[in-house]
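Presented as structure tokens, the chain that follows is alone, the form predicted alone.
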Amino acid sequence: MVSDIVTVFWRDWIVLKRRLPKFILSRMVAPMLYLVAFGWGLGRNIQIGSGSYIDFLVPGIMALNSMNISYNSLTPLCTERIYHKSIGEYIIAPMRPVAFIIGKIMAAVLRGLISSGIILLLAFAFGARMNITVTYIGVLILNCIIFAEVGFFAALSMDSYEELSQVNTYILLPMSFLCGTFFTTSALPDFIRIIVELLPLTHTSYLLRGIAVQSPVAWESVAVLLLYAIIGFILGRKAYNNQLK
């Protein structure tokens, strides 16, 4: 099965490698705008605890960016399934369904990590100060896995790109702004805050922010992310199995 996983992953890596310069340049635009607008503009004179607002902002941007990149890396499967019909080639290939799912998720995680590395370089250039550890990277990977699974499930479950865009509109977009990325959830009304604090991006934002300032790791948040990852994999496996019928 390892060989099958590597085969699926390698195919996506070859595609990415050919487009890598364009991918890197395109991934610099949004983080640069966030850092300029919020870090230098709005947040220049704002202090959050013992640090600056840009130190508070960067982990949130990394959580947000890794979510979007990982999710969008797998949504093209919708086009392959509905219009190109090329996903049938994977279905009839002599490989286990699990290998296909894991290989695709690994490729999405790689894209998310490359994009996160770009943000880190930009953040340090803007004067951010953060503690980057193995745990920090592990949380990022876990966040990438969760939203890659969401993208995989959505791409294999929706019947059109229009339906797929509704996931962005009604799920990812609200999470982008409310899940502790640009401000703490304590600023929200209680009935909204309770819901927002159940979402995976909130836990990722607070974990990254805490690790960045060397606070104790909130292992209960790690457990929540692991639970989301397990549920996401089960749903993705179910969506793929439906394609086999």
Second form
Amino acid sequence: MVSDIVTVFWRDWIVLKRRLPKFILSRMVAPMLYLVAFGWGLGRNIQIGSGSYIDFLVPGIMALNSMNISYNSLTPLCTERIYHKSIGEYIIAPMRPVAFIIGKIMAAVLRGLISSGIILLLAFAFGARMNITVTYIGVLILNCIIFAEVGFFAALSMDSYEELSQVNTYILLPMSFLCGTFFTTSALPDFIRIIVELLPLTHTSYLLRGIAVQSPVAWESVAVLLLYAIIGFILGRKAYNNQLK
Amino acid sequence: MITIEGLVKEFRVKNRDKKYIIKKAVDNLSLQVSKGEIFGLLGPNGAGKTTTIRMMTMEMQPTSGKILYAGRTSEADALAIKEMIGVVPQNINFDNDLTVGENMELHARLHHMPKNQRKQRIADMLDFVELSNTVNLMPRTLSGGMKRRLLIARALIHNPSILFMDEPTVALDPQVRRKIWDLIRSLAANGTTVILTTHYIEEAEALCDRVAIVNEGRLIALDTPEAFCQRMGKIAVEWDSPEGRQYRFFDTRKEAAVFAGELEHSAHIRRSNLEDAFIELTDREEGM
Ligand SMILES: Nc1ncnc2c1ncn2[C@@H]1O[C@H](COP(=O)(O)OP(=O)(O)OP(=O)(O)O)[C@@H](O)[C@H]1O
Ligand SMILES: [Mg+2]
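Alt. form predicted in complex with its partner chain, vs. the form predicted alone above:
Then the entire complex follows, led off by the chain already shown.
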């Protein structure tokens, strides 16, 4: 089982390693723009609570970026499944499906963490100050796991790349902006706020922001994220099984 | 020994009005394959050969029916059975983000080959299919036939004792095809069970110990290639008429010659072959 997870991870690592410089460079673009536009440009005139807007902003960008990167790490599975059919190699292999899922998720988490590291460096360069702890990294990993699972499920369930990009447009993009990333959810009208506050990304944003300013960890939010991770895993397992139908 | 009993596969397919219809691809198929046998699955396009193989290799769950490997069911002992299986799929399915060598290594790792054996074995297999110089290339840069050779090499890396080959020699040049035939024979001689499909009937005739002919998901006939020819009549008379090519089969050359002599058209007398049997048995009513 462990060796199978390593094999699945190894494959993604080989592919990532070959493109590492390109990967790092391209992953810098979006967060850099957010930091410049909202943090540096817009944010210089905004004061939120005690700190500066950029200190408020960075955890939000960390959350939405790790979501996007880990989700998009696994969407290529869709073409591998429909077009190249290379998933067949795993299906005929003497390997448990969970080994495949875990290996893929680990690879996505790695990508998510690499790009998060890049943002942290950028943020510090932009003059942000924050407190990073083990729990902070733990929450980040949990967030990566959840959205890697969403990517896994979508890639194995959608019938085309077109449908897959709709998940991006209708689910991930709105979440990127609304889930407490750029402003607090209290600014939203009630009925939207309630929905938004149920979403995992909102919990991640608030957890990261809380830890960054050294306030006590909201463990009930961690529990919510764990619940999402478990549900995501079960859905992923189901989607894999559907390949055998 | 591999036994399949009452195997059925139904697909749910969406038609134009977005309604689901049930399509039966394999219909109550039962057969047995012995260890070391070369077993051919023959049938026209869409007969259900690939679907049958994919159920046997556990890529796909049957709608109903049983698959037993030496008495063990595919559900209960899936992992142990998969360890023994090698598959040459009908469709080329390389990982296009990995090089040829990495594709081979992925396969070796997935089949739990010890690290110290992997490299040598991969080199040997690539050498056998004459693709050693492609190790560092991406699979998409290979020619069609080279890709198919690579599929065969990959399937053999982990020394499977049961080999499924779905149209293994499609697109191969005659020399390579003969080489693959020799390989299949020597594998079987060493105890490997080979289950193959092909549209080259002469290939099945040359290789297979037994042949199953399937059509529309059902088993129509199962026998040795020789027995199929016997059944038809050993001698074939073949001639062209305005309605197209015609055949007639006879038990002796003498009877055939008498018949041919009475024809208005000039006729060709030859030994009957498996292809004759195949066409007789799977003849489509509408005449294509
Ligand atoms: N995934 C699928 N979904 C729906 N129908 C399918 C699917 N796979 C196969 N079929 C149908 O099942 C039937 C059998 O297909 P199969 O691929 O097993 O045929 P085959 O004997 O291998 O044909 P060929 O010689 O062309 O390879 C066909 O009618 C095909 O359309
Ligand atoms: Mg087929």
